[in-house]
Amino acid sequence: MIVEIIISQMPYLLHGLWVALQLLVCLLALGLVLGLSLALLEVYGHWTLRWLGILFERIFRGIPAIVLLLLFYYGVTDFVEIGSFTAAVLALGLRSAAYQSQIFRGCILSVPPGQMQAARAMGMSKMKAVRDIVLPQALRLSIGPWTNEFSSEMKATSLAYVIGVVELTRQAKYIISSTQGNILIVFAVVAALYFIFNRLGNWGLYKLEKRLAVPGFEQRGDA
């Protein structure tokens, strides 16, 4: 009986998973662009811009994700009409930017400063040295720690149901309500779907990290 219910409701769960994946891609893309910009400002920017970046990072890392979702959905919509999906992308994307900025900042600082000095001694401008020498190495180094951000945000997409985004968790609630029970089984299936796609994402990122690894540099798992 329960197997038949799960099979019949699977299209709704998969649609919810598709919405969750779209939300994940959008918020991670926003976080990547803004987080990398913040990291560059914090390392190379004027002290005023550096402090603004630090202030942004402290604020968005210091507020729970669910509070940010409610603030953006019920607060911003008082001034600008936006949908629940857009509000979720902004709230979770800006929060992700704060976390990603620290990943990129750490990786930029891990590039030996002698490389920047050598590039400048060869006549390269600071911007060109950052773009062509520092960033390619820092981005490659950031793939490993970025897997944690991927996993964290994949799970955080489930919070978007509180503002009405019909993602995987909300679809599960609908199924439980319509079938009047089966809570454990339905959420077990939902947990399995989150787990599978989380592992698939990490597997792809680990493969990318290994593919881009430069021989002679430290790799994941090396002593």
Given for the second form:
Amino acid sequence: MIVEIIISQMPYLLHGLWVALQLLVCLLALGLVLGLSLALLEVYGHWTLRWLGILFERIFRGIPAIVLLLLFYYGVTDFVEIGSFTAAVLALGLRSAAYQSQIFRGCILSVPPGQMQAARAMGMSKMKAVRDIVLPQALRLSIGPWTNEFSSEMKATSLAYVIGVVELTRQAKYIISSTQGNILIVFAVVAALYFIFNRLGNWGLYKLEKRLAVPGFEQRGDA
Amino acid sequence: MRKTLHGLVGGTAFAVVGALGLNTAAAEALVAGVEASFPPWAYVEDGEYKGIAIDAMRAIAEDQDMEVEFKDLPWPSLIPALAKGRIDLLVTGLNITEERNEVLDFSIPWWENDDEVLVAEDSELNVVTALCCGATVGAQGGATQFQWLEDNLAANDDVGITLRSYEDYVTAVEDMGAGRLDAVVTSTDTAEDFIAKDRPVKIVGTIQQNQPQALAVEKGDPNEILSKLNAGIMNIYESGQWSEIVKEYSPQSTIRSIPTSMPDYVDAYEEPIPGYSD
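Condition change, the form predicted on its own to the form predicted together with its partner chain:
Zooming out: every chain and molecule, the one shown earlier first.
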């Protein structure tokens, strides 16, 4: 009977997964753009900007995701009218930016300083050297650690139901409450869906890493 | 290769802006907050909102020419969301209490509930032993049952119960099945729904509460919907639509006459009650 329920409810679970996927793409994208900017500020910026970047990053890395979600949904919305989904993107995306800034900062710093010196010696401006010499190497290096961020943010999307985003975990709860039970089996199916989703994402990222690799230049083993 | 990297960054920035833009479209309809894991009052089945409160709200909306859309939030978030104006009204099995009266305004009450003491089917406990002497009891956090247990039993050292809070009753009952709880205290409707759906539980006793339930709006009724809700409730009750809806979801229930008992501490029941007295 429960198997029938699961099969008949699969479209709703998949719809929940689709919402989770949209949330994930938006928050990671926001985190990527802002995180990379923060990393550049922290490495190359004027000390005031660097200080602001570090402050932002410390704050958002130091607050639990669920508290950020509640703060954005109930706090920020006092001033600006935003929906649940947008509030979730902002809360989780800004937090992700803080984490991603540390990934990118580490990777920028791991490009040997000699590269920058050589570029400057050839007459490149600092901006051009960062854009054309340092970043292409740093970003390639960052894909590995970024897969971690992908996985942990994907799991964090399951918290967004507390502010009314009906994603996969909430859809699972609907099935549990409309049948008044079956917690174990329903969440087992949900766990499998998250797992498959996560593996596919990481598989794609490793593919990207391989495709972008410069032959003979990097020495990362197969994952 | 550089193009690929630049393309990735640029493309994702575009995706963020696009997604945020889509979300700001303002809806004219009133937003009714529900806790959609609370059968038979409000739940989701096959992707559709269902339940007594949902169907009754739809009938009231039709009767009063209102446009209502539902928004699902977890139970502990619902009252804060209404107090903050994130939702316009609250449509679920909401008990009237003095604390809630401080932060929201109630419609006329359309239901009355007692609380039931549930134990596992094979349990030897009775209504007394299930609620004393070292028993561990579960209820939904933020619910009136939890508050009652805390004030009357947990606070009294002579009774000696351990009280546990759960996000919803399904988890509490499941935890009782796993042997971690001796009893669960929930409203009559929810208890009967568990039994109707063949969960391995039984009712060992009733705590007579005559607890009225109603819809609620923001304190002071800024959107002026209370009069429509009250008039709508009376209309669907008098037309018989209400008893059809209740019978559909909860065939064992007795229909009570509306309004049920109206506690005198409720501000919204001071005469004249909008939409009811006139």
